[in-house]
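Given next, in structure tokens, is a single chain: the form predicted alone.
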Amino acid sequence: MPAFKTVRGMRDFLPRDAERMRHVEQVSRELAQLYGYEEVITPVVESYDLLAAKAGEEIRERMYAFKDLGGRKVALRPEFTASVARLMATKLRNKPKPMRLFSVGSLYRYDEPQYGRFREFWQANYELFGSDKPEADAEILMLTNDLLTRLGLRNYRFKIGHMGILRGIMGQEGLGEEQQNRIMQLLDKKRWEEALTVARSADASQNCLTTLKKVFETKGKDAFQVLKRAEESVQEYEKSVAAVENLREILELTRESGVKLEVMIEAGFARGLEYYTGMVFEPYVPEIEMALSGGGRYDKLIELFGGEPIPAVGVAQGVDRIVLAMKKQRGPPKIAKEKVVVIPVDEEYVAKAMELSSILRNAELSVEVEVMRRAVSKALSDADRRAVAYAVIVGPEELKEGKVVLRDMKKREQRVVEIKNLCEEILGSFR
């Protein structure tokens, strides 16, 4: 028989890594509930035309696209926003606004596998529909900050820009949407000189090229000082000035709400997806050179899919990358509950051991029963190897008095406790 391996770019998650992934997913879901985001589940397979509509050329080229048995061209979803936008344009079109939606799951892109980038990856997605006001953008920033804080990440910084700054310049200069998108894709890859070359070949004026170059160079950690410089650079472009002002409002709201964001403002920052129209952002930690998540405003996507014009802003949290950052910083919060193992001294006490395990699980404890019928010493050795916190040893002498032996595996101490007090004895030690 051949030794089968995973398909290139796909991964198996062994228990500890699966536990970390599910922990980030669970915290993301709990946060969605706290902020009023309702969960939706969309198909992994969607119409190719839907997914390709505004994904960006790079993503279109990397989609897992194929014809199904009915001859329809379909693809595995490369991101969530198109699917959620389809819902808003159809089944949710008449629902009252604002509407907050959450989704989580696996996505697929035919990228070259490397550290932090795989062909199957996971995201937790938050979308806020119906508001074009800066407070909606501020909420998405605050939510992302809240998630990273709850997961115990440190020293992260938000890179923030506004698509309207660049679009305002290029639109006023008469550059077509296709040319603008090409420039945005190059900027997303930090290929500034190539972006200027594309603008030059599109007959952009010298003033346009000079302004774009200034915008590319306008960046820094002092948010409001950078925005002042950006506004001075684009003063001849009305829509760009408005975009700078919009970003200033968003950041002022965030600051006044008491949230302290560490930011790097980049006036020439662009993301690869073509549907963004306003603020865009990505958080980073120093330990890994890649965005942990990314998001921004997209006010025209719902209309593209046949719905009413509905403004929207959202963020996709990179579950895989957040887990990588947590591992690099070596300081993730405790993920699993402390484990307890119940060990019967021989087969006569297996049923009692299983009864006690049910009682402990009803108290929300994570419990395993010794099912290998090993001697107590070997069962304890195995429990120690797997970092179990407590062992409950069920034997005849103690049971006659309604008691069991409770062993603290870390301290290597044990005592006899009454069964009626067992849950409280264990839970009390965790507090």
Second form
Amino acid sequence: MPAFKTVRGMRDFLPRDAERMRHVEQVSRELAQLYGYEEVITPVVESYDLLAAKAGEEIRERMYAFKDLGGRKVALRPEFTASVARLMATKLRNKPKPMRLFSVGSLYRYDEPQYGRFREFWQANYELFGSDKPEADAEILMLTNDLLTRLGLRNYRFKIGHMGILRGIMGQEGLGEEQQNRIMQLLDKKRWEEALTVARSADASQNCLTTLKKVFETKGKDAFQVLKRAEESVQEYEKSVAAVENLREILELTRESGVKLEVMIEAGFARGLEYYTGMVFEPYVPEIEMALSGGGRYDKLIELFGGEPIPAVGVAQGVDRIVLAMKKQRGPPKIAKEKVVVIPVDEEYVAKAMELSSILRNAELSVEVEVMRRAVSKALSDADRRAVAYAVIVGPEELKEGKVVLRDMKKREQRVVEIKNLCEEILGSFR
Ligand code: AMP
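I would like to compare: after the form predicted alone, may I see the structure of the form predicted in complex with ligand AMP?
After this comes the whole thing, all chains and molecules, with the earlier chain placed first.
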């Protein structure tokens, strides 16, 4: 038999890493509840046409697409937004707005595997439908900031821009949608010169090219000063001015509501997905060059999927990259939950040990029973190796009096305790 391996770009998560991934997932789910985002679960397999409709050329080319046995052209989802938009255009179409939706799960893109880039990865996705007001954009920024703080990340900075700035210029200059999208994709990859070449070959005026160039160069950490400069550069383009104004409102709201966001405003910042129409952002930590999440406003999305026009703003938190950032910033993780082992002194006490393990689990303790029938000393040294907090030793002498031995593994001390007080004795020491 050959030694089987995972398929290129796919990963196994061994217990420590699985625990980290699930931790981020759990905190993002708790946050969804705190902000009123209701969870929806959509399928991993969707119709190719739905997923290809508005994904942007880049993602479209990298989809895991195939025919199922019934001959349907399907693909593994490369993002959540298309599925959620499908729901909003159909089953949830008549629900009152605003509507806040949350989804979390795995996505698939045939990217070139490298650090922080995988073919199967996880996102926690939040979308707010029905409001075109700056407070909705501010809420998404606030929520992302909250998630990263709750996960213990430090020194992260939000790169922020607004699609309306560039689209305003290109639209007024008569550049077609396709050319605009091409330019946006090149900008997403920081290929400024090529973007200008595309604009030039689309017969953009000299004024357009000069303004685009100026916009690409307008960036900095002092948000309001950068926005002032951006406004000056685009003053001839009405929609671009409105976009800058919109971004200012969003950032003012965030600041006035007491959220301290470290930002890097980039007037020429574009995101690869074609559906973004307004503010766009990506948080970064200094230790990793890649964006941890990606978000923004996409007011035209739902109508592209056949629904009524509904304004929308959302964010996809990249669970894998957030885990990488946590590892870089925090070093080795602590054991998430203190463990208890229950050891019967011999086979006669196995059932009692199992009974006690149930009682302890009912008190929310993480409990393992000694299932190898090893001698107590062997079982204890194994517990030591695995940094278990307490061992409960079940033997005849103590049981006669309704008691067991409770050993504090760290202090290397043990005492006899009444079974009825066992949970409290252990829990008390954790408080
Ligand atoms: P996007 O859906 O492209 O806007 O990406 C949003 C976030 O998802 C990114 O900031 C990443 O954290 C994560 N992400 C996207 N593609 C990958 C990938 N191939 N591997 C790991 N994470 C990814």
